[in-house]
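The form predicted alone is given below as one chain in structure tokens.
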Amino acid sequence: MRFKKKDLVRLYRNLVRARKFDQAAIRLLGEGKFTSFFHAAYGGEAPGVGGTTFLRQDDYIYAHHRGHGIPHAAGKGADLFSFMAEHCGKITGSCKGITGFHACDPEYGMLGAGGTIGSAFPVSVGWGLAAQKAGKGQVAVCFFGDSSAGRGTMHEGMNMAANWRLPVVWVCENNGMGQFVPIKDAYPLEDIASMAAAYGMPGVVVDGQDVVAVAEAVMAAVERARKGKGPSLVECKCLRFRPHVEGAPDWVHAEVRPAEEIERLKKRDPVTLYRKKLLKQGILTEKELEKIDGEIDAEVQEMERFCETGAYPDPSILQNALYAD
């Protein structure tokens, strides 16, 4: 896929939105305004943004739990205001404030998520089968973490998708850490994409800190799936700057990650890298970049007011949400 200037600018805007909404989520959680926990995406926003920005609105996505899907929602065009309000437990949330983590936006192909690692795979196979049966050229893009690669559901899902040539794109967000365990201590090979060959599908590795590289790789796989050629696996080597979950120590096995290591990783910040690239290529000027940043800052402030003023749902909503008349 060849990107025009407007596409590159769109990627930047979505990447910055993902970063600033993620930072807002960290802050709101710290202020006691979230009714749920939060796994920050900070540092690893590029796979979610690059992998969704150029999808069709009716394509399905299973968002990764990192950032609770904020990068993926930002790229897909979903309503981030209701997404955040859901985390604050407000009735203005996408699920009326009763789910916390599991925000969704069916209009944009986000049908929720599961709380267990590995649940992404069978659900995505189901969406891929639905897309194939519908015959409208839709695809299902499943984002998952490196630690999910050890789950049996992944192998079952990939095998079924390959056998049935389903329009599914598997996107591994490999940030090198499966909760508290480095992937090098849990997987014997260098690349998770190596598994693709076992299921007769393409497997590629891209720089997950480069939002353009991610977009190119994922969209190539998407176009292949739309043509009926079946699934592909894209592995994005990305980074995680925050702890596994906010409020807990940043454990690696039984040790805390050194601050010096985090500062070293931040030299490959995806927002900074892309900003420099846009300036160097003359796509945007410093003034234009600052204008975009300012517009998104204002949007985040408006989102916080939206969450603050929303009412909490009446407990009776649970009756209607869980049971049918």
The other form holds:
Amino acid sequence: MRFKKKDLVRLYRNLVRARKFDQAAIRLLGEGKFTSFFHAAYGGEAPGVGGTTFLRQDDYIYAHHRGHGIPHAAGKGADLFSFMAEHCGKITGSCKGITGFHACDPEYGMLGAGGTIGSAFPVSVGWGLAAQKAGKGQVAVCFFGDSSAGRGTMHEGMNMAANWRLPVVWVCENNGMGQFVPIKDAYPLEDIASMAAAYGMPGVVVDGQDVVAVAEAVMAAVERARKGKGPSLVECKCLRFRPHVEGAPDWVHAEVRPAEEIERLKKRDPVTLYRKKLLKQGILTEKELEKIDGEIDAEVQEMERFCETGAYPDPSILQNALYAD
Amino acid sequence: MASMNMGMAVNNALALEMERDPNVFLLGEDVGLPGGVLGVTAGLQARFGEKRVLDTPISESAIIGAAVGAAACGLRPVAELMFVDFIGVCLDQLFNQAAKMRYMFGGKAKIPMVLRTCCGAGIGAAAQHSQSLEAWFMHIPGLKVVMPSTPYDAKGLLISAIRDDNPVVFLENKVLYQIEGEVPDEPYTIPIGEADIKREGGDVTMVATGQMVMRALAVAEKMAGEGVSVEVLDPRSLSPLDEEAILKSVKKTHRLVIVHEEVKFAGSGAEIAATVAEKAFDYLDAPVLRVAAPFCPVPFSSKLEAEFVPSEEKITGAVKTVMEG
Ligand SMILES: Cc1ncc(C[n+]2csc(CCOP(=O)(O)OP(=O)(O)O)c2C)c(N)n1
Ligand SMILES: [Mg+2]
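How about the form predicted in complex with the partner chain, since we already have the form predicted alone?
Every component of the complex follows; first up is the chain already shown.
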């Protein structure tokens, strides 16, 4: 896909929205307004944003749990306000306060996500089947973490999707860690992408800090899938600047990641990198970038008001929540 | 004697058994230097080495299956499943393999393994990280199902579980990780299948498990002030179930209230109530009542979650009702 200026601007806007909503989530958790936990995306927003911004509204995505899907929802254009209100346990939340932290916005192809790592693979096969059957050229893009590749469901899902040439794109967000354990202690291989060979599909590695590189690789796989050529695997080597989950120690095994290391990682901040690129290529000026940033700051403030003013759900809503009529 | 919470008591039991028997080893996600997601196995890898405390990838089927296989070869694995909710992704290894092997192979196989996991609601972790699934395990012949309510019981029961020649599912309620109790320093065992009377009383028998034991005791204390004497019985293991102790208590008090955190429908309380109906019907002065969670997944928003978990108010209401009956 060749990106025009307006595409690149949209990509910037989505990346900054992902960043600022994720930062807001960290803050709201600290203020006790988010009532449970939060797995910040900070530093690793590019795969979710780059992998979704140029999809069609009717494409399906399975969001990874980084940022609880904020980068993916931001890229897809889904409603971030109700998603944030959901974390506050409000009735104005996307799931009425019942689910808490799983992104769901069916109008934008987000049919929900699960809390059991690895459940994404088989479900995405089902979306791919539905897309193939519908024959409208939709795709299903499944985002997952490097450590999620340890689940047997990945084998089952990837094999089935490849065998049936389903329009599924597998996007691995490889931040090198699964909770406290570095990926090098979990797999004998360097690249998750190399596993693609087992299913006879393309597997590529991209710089997951470079949002354009992610978008290019994912969209190439998407176009291939839309043509009926079957699934691909795109591995994004990315970073996370925060602990696995807010409030937990930022450990590698039981060693705290030193502040200097985080500072070093921050040299590859996806937002800064992309800003520099846009300036250097003369696509946006400093002033234009600031204008976009300011608009998103205002949106975040509005979002916080939206979260604040919503009511808490009454337990009576559970009565009809379980079964379809 | 030392004051410690249930996590520390479990840690202590594991350390003592690993010291005593070189065949005992641990495996699970992050169980090494980080000590598991809630820190329960902290310090054990540093003390016993990487060969005896194994960090695994996110591969629950392989964690449980490896424990089954190693147990069949004479080792005594203690596998950790991060949350009981994840049992769905690996159940075959437990219920078709571990539970059935001795029986299927005419007594030639022996599976001395323990599966430790944590369960229960109350920390805002919602539908897929808060469940109580005791009844699932109880329903599988071949498994033993243990659920301690105090640090003291946890230590003695876990040592028994490790020494047991059968697969034991050991359920730790996460709220109880925060509550301290007195625990002797030396190793000791509590027989699996033996209930404990946590408070003696003459008017009503209250059978409670896990976190509900605390609430049952609080209600018993309050009711004592109103002239009602409640006996609180903790089965401690749900399979085998100490029917004798339950029947003996009911024959004394003539009234039974069962309190558990699982959903009421087909929960462990149904088995207990049916047993009492079959074997002590004539002793009952009032219908057996169950106080349990409603028939829905654990909701997120704090007010909804509080409504889901049986409250002292609801338990008190049940005691008053059976007293009128
Ligand atoms: C079946 C299952 N096992 C374990 C967990 C606990 N858990 C949640 S996130 C996580 C680490 C995931 O690592 P990765 O897939 O690399 O994603 P990252 O968090 O690094 O983005 C673990 C072990 C879970 N939720 N579900
Ligand atoms: Mg990771």
